[in-house]
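A single chain comes next, written as structure tokens; it is the form predicted alone.
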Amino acid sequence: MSISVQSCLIIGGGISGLIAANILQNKGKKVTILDKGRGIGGRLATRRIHHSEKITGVFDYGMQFFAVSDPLFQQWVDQWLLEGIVTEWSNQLMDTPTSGYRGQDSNRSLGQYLAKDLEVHLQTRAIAIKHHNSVWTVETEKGQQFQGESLIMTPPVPQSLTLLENSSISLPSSIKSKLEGVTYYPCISILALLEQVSFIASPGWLRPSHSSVAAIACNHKKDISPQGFAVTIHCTPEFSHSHWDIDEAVIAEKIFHEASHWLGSPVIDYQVHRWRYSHPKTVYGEAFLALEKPGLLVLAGDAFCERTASNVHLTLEKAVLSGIKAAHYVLNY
């Protein structure tokens, strides 16, 4: 089709949808993006803890780092490293060939960074979506309503297909049957707040083997926490599958004690969040979906892609390429 689309509603605020809204606004459209959580970014997650006057952690508790291996995204990190924006941290002590990148304040920063000039609605969960008179219209649990000639979702494909169903949109069966085969790791990570500085060699980022500890992160020492030894634990998928709906001191108690001799400190506070899509473990097979009844629909995220990323590291590049191929077909629609 060659339908002048110029306005776009995207729902999910992480990676993809990011990249997404920038190339389609810098085009000229009107963009805006309606997510559920508290903070822009998704898995570029960042929470400080307030402990006392003078010790706050600060941690990112998502993703630790990302690696590049497409050309074409690193076009975009070239950037993001020439306005302060990432920085590389040193791969010494990471699985993966390439240097690593991080946020320069934090990873949540680098969100914060994409979402500058956006219309972004935060807090703002969508339950139902329908489409009428060319345009689509989405709804949300406190009773808004936003409207756009095109709507891109970006959540993890599971909670797209329940908002889909919700709303009636009906899917052809193939694709329907593709999407439910999509499944997620899931993730329990556990912020801790130490007393003294973490045994962690730097440059603060570990990764076990044979443990219920799937990596290790301190934030100290990647230097984003200056006034508090905050230290990010991800448990491993078998662990965190096993132990989802057990009580948080318990699994706080069991992985402190496995993680005692990378801590090498009394921990003074911490917090567990649930990441029930971590990253993919199946994925669609092609870079994004799109669909053209009843109105322009485009699903898009990391589990868009060809084949798993052969490293964890690489997800968020494959959430990036597939922001910019569905933002290019909206442009082209």
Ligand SMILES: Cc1cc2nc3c(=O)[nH]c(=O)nc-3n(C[C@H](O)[C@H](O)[C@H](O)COP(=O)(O)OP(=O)(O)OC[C@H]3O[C@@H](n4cnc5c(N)ncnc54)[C@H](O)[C@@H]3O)c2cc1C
Contents of the next structure:
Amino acid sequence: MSISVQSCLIIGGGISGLIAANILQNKGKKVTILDKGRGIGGRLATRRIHHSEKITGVFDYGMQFFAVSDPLFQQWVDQWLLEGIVTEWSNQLMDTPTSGYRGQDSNRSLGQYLAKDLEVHLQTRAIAIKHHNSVWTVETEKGQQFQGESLIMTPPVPQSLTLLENSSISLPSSIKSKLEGVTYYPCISILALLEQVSFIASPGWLRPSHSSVAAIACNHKKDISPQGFAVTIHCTPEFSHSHWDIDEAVIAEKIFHEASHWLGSPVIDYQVHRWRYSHPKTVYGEAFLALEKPGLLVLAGDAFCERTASNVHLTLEKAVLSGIKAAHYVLNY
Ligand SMILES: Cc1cc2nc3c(=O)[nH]c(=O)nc-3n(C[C@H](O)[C@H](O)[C@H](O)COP(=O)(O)OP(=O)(O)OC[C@H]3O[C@@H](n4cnc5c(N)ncnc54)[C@H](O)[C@@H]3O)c2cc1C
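Would you mind giving the form predicted together with the named molecule, to go alongside the form predicted alone above?
What follows is the whole complex; the chain from before opens it.
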């Protein structure tokens, strides 16, 4: 197989990989994204529960909404607003009146939009990487091989570290220990389809205090689930950690009991999703990590930033900025 000298492989089709891919492709690089997930977008995640012919719940069950503080990210968001890809959900979602944005149809639709002109291989888990004759080869679980001149890895840092270890790629010890210091909060998310509309007041977002529930979103009031009273419940990191290995039915029963006065309706269907890495607790301290040996390898994602976001709703911004800066590094290399 001949390798384009301008080719870049990206492991991870979350927002940081997608942003990097768009920048590189627009500058003439041949870009290939590999993602282990069934859908594009990573933690920009949306799922449907079909209950009956008339009832389908649509759930954003990863990121709920994002805020903007950086002018560079604002430029991207302004373009997405112009194109109708994102919309302002409300400016009443946080403690101060700040715009909280969501995908127009759902949060996954932002990932789908960013992926529309890219070569993306879904359900393609990278299990090893190697560098030989100036070319990176990524081997996948299904036995495929993808090759590229440069490689960007955007999974959560512990997953990238495992991949590097399994590939016998050694890192300078100071960098390795810095990467090992990156940690994330776990989050158990419960997708609950209700019989009646929830009691959560408009705009459909609540952050209880003194509860195992960190936040609840009413996807119906959020306007992404017209045919189903779909509610997403995010459990606190403490509850998620202590209930990680507990049976789903037990978790759901506890949380539905605790959330009953916000739900205000019987649950007719539900699913439980465990996010081992929901958002960073401790970060790497720089916008990306670039390694030049054995070949150009860049690590990026939401944990690559100077300090942990003061507010979880600025985490997506960190991932975007990391993707932008990683792409520019590769372009200027
Ligand atoms: C429950 C929850 C609530 C959140 N709430 C908010 C919020 O309100 N506001 C906000 O701004 N942010 C929020 N976030 C955080 C935000 O979603 C993330 O910061 C952002 O989406 C991370 O993007 P990323 O590209 O860095 O990583 P990801 O989206 O995780 O992308 C990494 C990708 O790598 C893929 N991958 C991993 N390993 C492999 C492999 N071996 N081979 C191939 N592919 C692989 C994964 O499938 C994934 O798609 C939330 C996240 C969660 C989970």
